[in-house]
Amino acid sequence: MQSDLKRIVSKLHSGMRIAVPVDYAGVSMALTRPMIEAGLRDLDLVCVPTGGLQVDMLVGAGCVRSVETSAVSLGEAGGAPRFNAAVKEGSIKVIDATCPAVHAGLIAAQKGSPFLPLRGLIGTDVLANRPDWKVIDNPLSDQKDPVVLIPAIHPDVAIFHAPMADRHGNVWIGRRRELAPMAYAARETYVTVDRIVEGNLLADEMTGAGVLPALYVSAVAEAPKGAWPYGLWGEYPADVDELKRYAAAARTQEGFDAYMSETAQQGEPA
């Protein structure tokens, strides 16, 4: 169960559909650069439910074919420059979604259902850009009662970062329960963690309720501060200055390339 970053990346292939989490829920930045260095191409990213630095870096490095998301930004650091440029150039496909729709698609996959109904999309322009979302009348009502059917989302892989895992492969995600449907829906789930602990997190009454069982985890790699420059709940805050530095540099492709080269030489944060 325990692995390393290179071994995990060796299991990823071009053309995969990969689910990645929102910036505050444990982004595996530790896997981002190895994915780029592996030369992955034509990735279809599913942001759960929004994307940020990881998505922007993968787009800037030419790894991405499409992004299904409700938004991509760098939060306080501003817009996602390489993503925005790619959208303008038409070099990637953006699949418009909403936060509830992304979660609904994952939950449908988790439950083995081909779809999940959702009401909130009725009357929005998003429907016009999603021919795969079907509007039907509620079959359980005698009145006209339209609902939208959201197809199940089946990622090939889900990747995220968490504070800790045990040697059995159980991963502690705490209150970030939105990570669980990613793992339930994906065929494989790869997790980086700040540390590997002794004992059994699932058997401990103090941690058990916040654990993603090893049954849903394909491999775990230890990567201290593996979410940096994003923060990790209960562990360390986001490095806003570094995010702003990236945002300024990546306004051009040349600046992005220079930033990636410079930070590769600097190595991982202490």
Given for the second form:
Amino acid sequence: MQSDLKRIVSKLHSGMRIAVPVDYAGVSMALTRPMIEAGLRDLDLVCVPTGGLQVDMLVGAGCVRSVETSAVSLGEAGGAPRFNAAVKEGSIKVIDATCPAVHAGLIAAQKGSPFLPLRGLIGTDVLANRPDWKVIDNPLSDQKDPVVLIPAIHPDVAIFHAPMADRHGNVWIGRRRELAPMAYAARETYVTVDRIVEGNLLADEMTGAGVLPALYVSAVAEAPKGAWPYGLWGEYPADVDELKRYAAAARTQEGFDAYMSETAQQGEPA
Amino acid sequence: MSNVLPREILITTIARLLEGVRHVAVGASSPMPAAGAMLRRALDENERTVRLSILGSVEHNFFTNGSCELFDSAGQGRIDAFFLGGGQIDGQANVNLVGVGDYPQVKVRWPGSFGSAYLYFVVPKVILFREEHTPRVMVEKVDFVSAPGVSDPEVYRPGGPVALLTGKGLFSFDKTRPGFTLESTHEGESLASIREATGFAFEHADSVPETPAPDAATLELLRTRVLDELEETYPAFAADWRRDLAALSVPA
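Switching from the form predicted alone: structure of the form predicted together with the partner chain?
Below: every chain and molecule of the assembly, starting with the one above.
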């Protein structure tokens, strides 16, 4: 199991653009520490559409060059301490977005299109700080109608955690269909799962409807409770106490380092 | 002392602002907006269906495509009302969710704009809700515009702010002026106390009424059905509320 995680991490390189999901959609916390231990640097993270603990840990460990996101926070546990400190110090570049723009960029890539137009945004400082987003006059309208073009987002890699996969590499994402565009848009997709099941998830219409087919999946590794301390939909709730423990510890870099080395010994949660 | 809790007045006010809506969306960690929407649903029960979508909730969620679907359905005009907070809110109803100071290297960084830069444009009834009502929150001009209160006429904008509800009072928003009007002050507050806590200028009548408390039937609904419903998604908030209710019934 650890070797499977290591095999995935061996495919990741410094400088890669990596897409990761929002805290409730299945975050591969199981891959976070191996990524840090591999000494990855200069990662450009794309949060789909917001980030949390995983992003904060990667930033705290010095793995990150930029974060494109609509928000980063630890939810109920408060602000993301290492991310916030890094923004203040200017040690990472933050590329502020808004949630539907991140989705739009991935969907543009999913379609092989150069961009997707999106309403809203005009007059915001979000748009003012995004030279890569262009405002055009809607060519299909007779009247003046400015609209924003969101360029396609092409991550090198997408990483997430799901409840199960089969040995063919089909991953069950259930109703979390927003995970699929991440995989469509990314060159490679690596998934950790709570369990590998026998048989073929596509053989049954009920499970098949919720499957991300192996076509889009580069590798799967089994990692029971691999979203912890985040929860996994339909499986287990978030461990809010642990998130709060992290939030308190990571207020300082020293506290963060101590938390990371302490918890390194613990391995998987009970 | 009143026998109605301040939060019960806020929740009732939210329900009043939601009159006539069919579908309310509530962000994560927003117990009072959720309670206000639940009260609206209970009050309208035999007249109309009021749908409530709470982000991140399993129970109160109609989506099979996560947050992507929330924004899609808002774009389709299927969401009538939404709530926005703000680290800073200014007199033009501009909202800042990003931070204090010069962007990007801000002095204080907040999580980020989330979906505000889109939803503020497309949801017809956006209610600004922020309990903290101090000069550092209610500022003359925000440091960063996550979402603007008003737009130029050529910008597609079926949505926008209609009201600002704080721990001290209720304002309506007039987008033609543009600006806020103080509609009512909560118990214990006055025009003077609100003026002192507000960094932007606002209009008001000569005499500003007090925010009405719920009537007996509404209060009963609030303390039974709504409180029970809320408990599923916000157990800590519900427990806190019950504790305050228990303290109310103990004579001092």
